[in-house]
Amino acid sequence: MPLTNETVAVVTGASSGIGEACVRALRANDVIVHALARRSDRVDRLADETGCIPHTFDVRDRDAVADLGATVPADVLINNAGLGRAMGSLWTAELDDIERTVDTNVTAAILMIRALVPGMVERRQGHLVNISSTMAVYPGGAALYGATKGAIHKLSRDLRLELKGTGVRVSEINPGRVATEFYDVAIDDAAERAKATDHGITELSPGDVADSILHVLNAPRHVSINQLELTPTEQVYGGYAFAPIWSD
């Protein structure tokens, strides 16, 4: 279902990065867009320029999201939101890092599907776009967040079966690193963000991000891209990993 100025999408975490990337090219499309956020001066600024409709609500909130499933007849869903905390040893984590990252990655992602796709299938057109991460299907050392995105991995794959005959489309959005605010949300440290951070190669931009989806969204209604996987040409995955304990 190629996009129109009729199209109406709805952007999760759309207050900075791959979100607020999407909400600008959506809106150069000229399609309706919503943009939820938690931090209502980010957002209301980027409707200011862009004129989407801003939404300012924590996307864990059920009530808030349940309500936007009753009055947004959405026809694209970008599942975007999402943190990672615990990013080191998940037998240290703080049990709290715990639950929100789950929580914000993989039940929020749920309950807006479960608040928009029923209308999605009453239309039987609709496009939900999970954006999960090549830790959902490499080791990447971060077991809480490769987790919850491997659990995004399996929650698209398991749709797609599930809306078979609907004419909803669902695609997996798979991104390596992208120079976003991910890191200064994720880890507290400023040592050990610098060793995440700095790393010498040039990242994915959150625009290079958005024009992959905007490919994906723009197919022609008989063609589903089911998963997009894009990588900095510089970083690649695979190999082997050697940690010797014991030496005699």
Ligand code: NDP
Contents of the next structure:
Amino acid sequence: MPLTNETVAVVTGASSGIGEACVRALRANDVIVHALARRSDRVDRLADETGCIPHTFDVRDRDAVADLGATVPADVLINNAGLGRAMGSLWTAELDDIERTVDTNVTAAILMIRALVPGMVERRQGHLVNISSTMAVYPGGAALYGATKGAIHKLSRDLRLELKGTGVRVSEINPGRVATEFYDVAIDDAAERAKATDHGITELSPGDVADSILHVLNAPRHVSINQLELTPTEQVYGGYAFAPIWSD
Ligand code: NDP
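Since we've got the form predicted on its own here, give me the form predicted in complex with this ligand too.
Below is the entire complex, every chain and molecule, led by the chain shown above.
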């Protein structure tokens, strides 16, 4: 349903990147926005600048998520909080990195759905926007991260079927490379991070992704944009690799 000044939206991962850009874009359209992340200084500043309502807790916190669901009658949920650790090395990953990535990208996203979607169903309107990735569907050499986004891809498709007849729409957004703090969080070693990020292309901006999400949200009620993939023009997927077996 097109956005109005009575629409209530919840955005997770609002302290930087895509989430912050979504908050700004929604507030520019007078939507009532609940913005959630852990870094309170960032979220409070965003609230001062945009008039969004700040929430600072860890999206993996079951009780805090349930409280949010019980108190905020959301029409829109942008399930965006996420990260990628152990990019390129699932088979040698630290167990903490595995747990943090799966718990944030998958379990917490499900907790948010469980907390907020029942109210949407009751009101016979709502829009769930899951931020997935191109890596959900194409091999990107980051098996752990890809698996979590693949889960969001499948979850979005199945949930759409579970929600049939309720008036609640489910949209999956699959961005390619976006210029955010993602790789600062993903890779600790500066030289390794530089290898992953010094590619000389013009990446998507967080605002580019937020513009697409607003387009999805503003579609007339009878139109469900189920999946939207956007990449930098200079980024393409596909191809194959030949790799001789290492010798010692
Ligand atoms: P950023 O690192 O800039 O933003 C991530 C956001 O998630 C931050 O606001 C962070 O806030 C929040 N977050 C992380 N963990 C938690 C947590 N446990 N509880 C609450 N909030 C949390 O990265 P992006 O903007 O790039 O990432 C947003 C989404 O987009 C992610 O799901 C990512 O996988 C996806 N994506 C990113 C792409 C890219 O190239 N950048 C491409 C495709 C998809 P805080 O630390 O303050 O809690």
